[in-house]
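For reference, the chain that follows is the form predicted on its own, supplied as structure tokens.
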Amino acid sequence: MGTPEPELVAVAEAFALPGPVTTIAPLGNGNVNDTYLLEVHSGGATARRYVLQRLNTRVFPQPELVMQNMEALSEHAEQHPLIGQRWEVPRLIANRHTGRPWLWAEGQFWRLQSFIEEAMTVEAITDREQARQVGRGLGLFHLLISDLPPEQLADTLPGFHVTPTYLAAYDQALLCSPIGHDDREQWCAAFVEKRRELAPVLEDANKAGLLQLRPIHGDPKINNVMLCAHTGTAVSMVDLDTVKPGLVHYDIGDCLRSACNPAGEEACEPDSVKFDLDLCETLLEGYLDAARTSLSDTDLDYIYVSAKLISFELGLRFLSDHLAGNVYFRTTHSNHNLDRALVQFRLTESIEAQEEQIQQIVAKLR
């Protein structure tokens, strides 16, 4: 490996760091922030492992509250450990200079985490034991915040997945370029105008106060989900900077769209995107395994909607995004938003077209 980034060595050896940084690599596949993994030689045999992060603040004007919210959820962590089994949360590295677990720098913001050894992520589940795990850490991760008060936790992301502010945003995009003659615009289009009475679900759900605002991850994607190298059990959840007061519904649909379509979010061909029961039912064993005592029967009434929705929504924000420009998610070529519209619109179609088995499973696992 080369020569780290001067630029970059700067910036890392602004934390506490226990000696000098020997190598920087850039670090996952993220569609907001720059991640790069640095190693540190601190005089022992073995190296250690941290993870620097620029943050997007176009995507997060306040990155600032985005840190408040992470020591809140690292104290209340330390405070109310999982007992009997491997739990961490990423541990936040303080600026040597201001005490703050963050740095601003030439007008970019940066942070520094302790790195989850002995562990691994996957971009598709390859076998049910992978979907039980995934669901059994956002359960764990779930329970762990069940207990945080919301209110000490900022919005850092207001509007976020709420849906109806991105239907809105939506038909701002198409106000400002409208569907032309391109097949697959046309079908996407049409796709949503059927489902606008899908928007609201939830929130209404809130409003009418059956559902209510608790802490969540805000991005339980299954490559978020830290497994154990060794035992494949769940260990983690890395990305927190989403943590934020909520709908416990937006993760556990989240969750359910990323790990039950085996095809991934970039499916070349959309015919062949499905979503899988046989993960479903075992993604939400895992999770009510770990979960359940912190949920209502009424949030489970609305596990099935919630991975419709949030399909939905996603594909909503990509055609949105590619009808604008590109200017949010990051992309490869032109139409990439388009294809990534697509998938999650066949998602959503497959999810609506086994809803009776979906809420069979959800009403077994009761």
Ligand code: GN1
Given for the second form:
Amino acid sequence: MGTPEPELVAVAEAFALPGPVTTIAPLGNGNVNDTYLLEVHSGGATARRYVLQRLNTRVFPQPELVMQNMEALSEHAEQHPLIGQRWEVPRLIANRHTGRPWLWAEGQFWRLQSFIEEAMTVEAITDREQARQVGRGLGLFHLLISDLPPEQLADTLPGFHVTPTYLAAYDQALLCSPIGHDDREQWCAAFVEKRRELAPVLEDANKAGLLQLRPIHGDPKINNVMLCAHTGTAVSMVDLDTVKPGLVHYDIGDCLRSACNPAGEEACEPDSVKFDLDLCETLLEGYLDAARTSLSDTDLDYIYVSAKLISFELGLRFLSDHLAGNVYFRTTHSNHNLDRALVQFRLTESIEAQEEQIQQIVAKLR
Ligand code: GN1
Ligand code: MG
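Having seen the form predicted on its own, the form predicted in complex with the named molecule:
Then the entire complex follows, led off by the chain already shown.
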């Protein structure tokens, strides 16, 4: 590995590190923030590792609020540990000048967190046991935050996972950039038109008092669950930017749509996208083993529709961003967001086609 970029080193060394930075390398493949893994020489035989992130302030215009939520979560986790199992919450490292866990430098917002050691993430599930652990990880996380008082959590991203707001944003995008002659755009637009009534299903259930707001993770996709490198058990959930009050169904749905699509979000061939029932069953077993006590029977009634809804919602978000000129999600090639929208809509179709089987799985786990 070459010499780490001096600008990044200067940013990292503004935080209270135990020694000099030796390496910095890009980490993961987030669509919003920039993430780096850094190694620090602390005098011992092994280097200490940290995660440095530049927050996307176009997405999170008030990044201090994001950090405030993360501090509230860390304090809460310290006071309510998950006794008897390995579970870690990334530690926030203080800015050595201000004492706060962030740095503003040249208009950019940075934070540094401890790296969860001896753990790994997967981009696609390779066996059912992993699905169980991904579900169990989300269940444990929900258990951990279930008694975190919602008033301690700011709304860092208003409208995030309120599906009707994405439909409104899509309509807005259409006004500025109408669908043209592109077959794939036309297919997506027709797909959305047929499902307008799906968008408010969870919000309506909340308004009717059937579902309640509580703290959620907001982005529990498969690679945000860390698995122990030795035993494969879930040991942490990372990417805590979107922890805020919401409907747990958006989390359960998001975890299912991400983990039960073995072709992945970036599948090149939309025909390869399929919602896998075995993975769904095992993931829900793992989730409910950990979190069943925090769910009502009505909550369970909404599991099927939440998987379908969040796949539709993410497809809608990708499609809107495609129409708006790719201003939100990072893209690497032209039509990238259109490709991603197609994958999520194909996944939505696959979930719809298997409604009966998914409902049977939920019924069996009640
Ligand atoms: C974004 O940046 P990343 O990859 O953690 C997005 C999620 C989407 C996800 C899809 C704040 O998450 O909502 O589900 O992409 N995060 C935000 O890959 O919009
Ligand atoms: Mg995220």
